[in-house]
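Below sits a lone chain in structure tokens, taken as the form predicted on its own.
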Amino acid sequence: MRISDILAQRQSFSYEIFPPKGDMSVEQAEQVATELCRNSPDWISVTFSAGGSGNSERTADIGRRIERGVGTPALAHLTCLGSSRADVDAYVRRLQSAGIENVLALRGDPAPGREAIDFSYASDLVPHLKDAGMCVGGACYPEGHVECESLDADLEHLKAKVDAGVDFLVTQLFFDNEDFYRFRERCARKRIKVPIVCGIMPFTSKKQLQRMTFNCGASIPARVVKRLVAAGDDEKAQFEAGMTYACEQIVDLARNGVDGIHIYSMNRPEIGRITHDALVGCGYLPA
């Protein structure tokens, strides 16, 4: 099922997982997806790692298992930097043969040896995927992309991506909902009318929070810092503080009429269960 059709019908709830890497097997990744699907998400997105990380080939495989084995729509990520049209066409054929019709179009992070070939930006990739018959999502950044000089410039780039044919947007993680509400207003003024799904990544430890914010540029509200200080060095207390904060975030978003909530699960089914239960408790999801 196309995600654009889901979002046309209702507010959505979804998860992100990453394909196998390191010691994780394909079967273990499939088990993670199966456990997350017990919470009846509208879709599960599967990340794509370029540049020789070794797991990009498995995105389509895990997506196929989600679509056919679990019966939940899969959203396959695709980064285009360093890829030719032939590379993209081959990847799309793998997705289509796996029954996957949803793609999240991304530029990818610049790196040595990963220069633009046929696609410099996600906005270049989007029409190519649309021509192939795919339902295409795009990324957006409530606080602006870390490489962009201003919020206005970032919004111009986003408008170009939407005008290229994006069907829906998924945000980068954020910790202050007011940042998202301001972003939503800016999008409305810019006549960006596609659904915007809120991406939320619960922090589970001090180290993880520092790594996430450094990589994506998300700001840390004082109330988050205070909760981590109160948790001290106790790992369980840090996890509980992060999950409590994330649940407060998503309940507030649900009550403020967002188009969808997307949980970056970090391949941890307990994160999926806790966030699902919070949304059931506030009436966003059925019991």
Contents of the next structure:
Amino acid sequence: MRISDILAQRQSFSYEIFPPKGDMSVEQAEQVATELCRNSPDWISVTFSAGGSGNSERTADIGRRIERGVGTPALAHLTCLGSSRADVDAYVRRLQSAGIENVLALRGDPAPGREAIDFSYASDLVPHLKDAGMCVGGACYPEGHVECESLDADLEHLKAKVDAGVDFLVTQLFFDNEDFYRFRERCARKRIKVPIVCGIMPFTSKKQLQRMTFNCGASIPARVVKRLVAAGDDEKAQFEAGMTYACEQIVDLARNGVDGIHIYSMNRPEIGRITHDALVGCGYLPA
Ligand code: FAD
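Could you give the coordinates for the form predicted together with flavin-adenine dinucleotide, as opposed to the form predicted on its own above?
Up next: the whole complex, starting with the chain shown before.
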């Protein structure tokens, strides 16, 4: 099923997983997806790593298992830096033969050996994927993309990307919902009319929070820091602080009429269950 059709019908609930890397097998990743699907998500997205972990080959594979085996729509990510048109076409053929209709069009992060070949920005990739008949999502950044000099310039680029054919947007993680509400208003003023799905990453520890915010430039509100200080060095307490905060955050988003909520599950089914139950509790999802 195309995600644009889902979003035309209802507010969505979805998860992100990453394909197997390191010691994880494809079967274990499929098991994670199966457990997450017990909560009836509208789709599961599967990340794409063109870099060091080199698991991009497995994005289409695990996506196929989600679509065909588990019976849930898959959203396959694709980054375009370092890829030629022929590479992208081959990837799209793999997705289509796996029954996958949805792709998240991304530029990816620049790295040595990953320079632009046929695509410099995600907005170059979008029309190519649309021409191939895919339902295409794009990334957006409520606090601005880490490389961009101003929020206005970033929004200008986002508008060009949407006008190139994006069907829906998924945000980078954020911890202050006010950042998202301001972003949503700016998008409306800019006549960016596609649905915007909120990507929420519950923090699981102090270390993980520092790593992920440093990588993407998202800010950490003082109230998050206070909760982590209260949790001290107790890893279980840090995890619980992260889950409690994420649940409060998504319940507030649900009450403020967002188009969708996408949980960065980090391949942990318990994160999927906890966030799902919070959304059932507030009436966003059926019991
Ligand atoms: P773009 O939309 O191309 O924007 C990149 C930067 O260029 C921005 O600063 C933008 O303002 C600027 N820009 C855009 N167009 C122009 C122009 N014409 N002229 C000048 N500047 C311009 N990374 C992965 O490697 N794998 C993943 O699976 C993955 N999944 C992600 C999922 C989500 C929901 C998000 C939010 C990010 C994800 N990323 C992933 C990270 C992403 O690849 C990086 O954030 C990357 O740096 C930007 O990708 P983009 O598609 O947003 O780029």
